[in-house]
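Take a look at this single chain in structure tokens; it is the form predicted alone.
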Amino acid sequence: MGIDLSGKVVIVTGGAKGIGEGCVQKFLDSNAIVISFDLDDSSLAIQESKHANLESSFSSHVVDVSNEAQVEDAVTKVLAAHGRIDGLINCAGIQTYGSVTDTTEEIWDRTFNVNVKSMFLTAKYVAPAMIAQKAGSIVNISSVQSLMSQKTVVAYAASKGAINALTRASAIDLAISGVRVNAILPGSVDTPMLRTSADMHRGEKSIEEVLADWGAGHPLGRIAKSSEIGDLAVFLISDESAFITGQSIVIDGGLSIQVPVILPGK
């Protein structure tokens, strides 16, 4: 039996694109109310049209979620039109390149505001009607990269560790008002982030290659959708995971659990 979540509204940002469209969808297929936020406009008005025939369960906002007022004046409208707010899905972030040695501080400074200063600003503004209401979950999307890392990602995994951080931190203190943050870990997941990196990377490979060779390191054989984020998510914001707060939960098939050495004949 699916998950219902009806009359629960759920704010989704990076919502028009990736991880956070796969969520949107799951959101809307368990009957919440769900509100988009992204800084596409043009991506938010294609979601809009997808689902147009859902005026009273979709609506959308361009924001710019690390930016504080901005934040502020989105979170206030949600709480306007709908009186509560039950669940936030943090999905914005960006991808970027580099070593220590050659990450420039505008890209530090860029990654970790995006990545990880648009979490907090969204939680510090949403948390507030959570804890009025005695209830809320926030889901924080971090990554595999937050626990191990490959090459050349030196912000962007720096970022990840600070999601799982500021997890920790926000679900101790929003225990006691009934509130639950926790963090979903993903592997590779097929999004557009992941495919404008294959493609940077692609040499004379196909990017449909390069993502097949990528979901070959995963033991369960290819890379996720992001559907299956959205389930995922689904489960954190519902009571069915009420006892479950302050976790960082992996899903990635299996890719962060194998040793990397190849067996003779294997």
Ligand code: NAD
Given for the second form:
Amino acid sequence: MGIDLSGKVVIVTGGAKGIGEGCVQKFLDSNAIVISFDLDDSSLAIQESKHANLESSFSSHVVDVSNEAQVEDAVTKVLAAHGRIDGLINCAGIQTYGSVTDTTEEIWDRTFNVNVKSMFLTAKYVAPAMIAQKAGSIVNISSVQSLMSQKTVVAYAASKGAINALTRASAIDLAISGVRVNAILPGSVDTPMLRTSADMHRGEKSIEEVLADWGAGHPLGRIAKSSEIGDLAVFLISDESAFITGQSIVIDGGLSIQVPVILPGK
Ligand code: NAD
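For comparison with the form predicted alone, produce the structure of the form predicted in complex with the ligand.
Let's see the whole complex now, leading with the same chain.
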């Protein structure tokens, strides 16, 4: 028996693809009422038709979560339809590349608007309902790149570090009201974003070969499935995690525990 979230209303941003889509499926599997927010209207339409048989437990809104008016409007519609919000999973995000010397101001601002400001905005409009209920749980998808880094990811890595700080600060603000806030820090996850990145960096290799190489860098020997991030998100929304708040929880197949210096002959 998995976790049962019957009667719980959960918003997933970036819900149409990748980790968000994996979360939507896992919350539906847990019997939650799920609302998918995404910018990508054609992917949302595909998701709507996939879940057409779940009319009362799945719906979606086309929304740019970096836009305050759109976030307020979409959250208002969710409250009008369902009367409560128990969970918010902030998955919407973009991967950008650039070093400290060649990242443009436009890329920096766009990265922070989509990756960080969106999480502040959704919490700003969802938390009042949770405070009134004296219960709720928010999960922000960060990255191991908030803890460790690589070349040419200055804006992305900084935005992920900011998510961890936003998570801690909002967890402290909301704790007294019974609302929890945690961050999930994945390693590499098989999503359209990761495949685009693999395509950009593949050289003569196929995308599958690049993903296998990246998987080999994780001690468990593979990259994650989006459903595995969804399982952790379901746990963090459920009462099974009732005493966990403000945490940055790594789910990376051991990627961040390994010293990348290989001993001779090993
Ligand atoms: P993805 O690109 O595959 O999916 C992201 C979804 O977010 C898309 O459906 C996209 O349309 C939506 N989105 C983007 N900007 C939006 C906006 N302004 N408003 C509404 N929706 C928007 O990406 P993913 O790999 O699933 O990544 C999801 C989150 O997980 C991101 O925050 C990413 O940084 C993080 N993450 C991903 C990986 C990975 O390896 N894939 C690893 C660590 C962290």
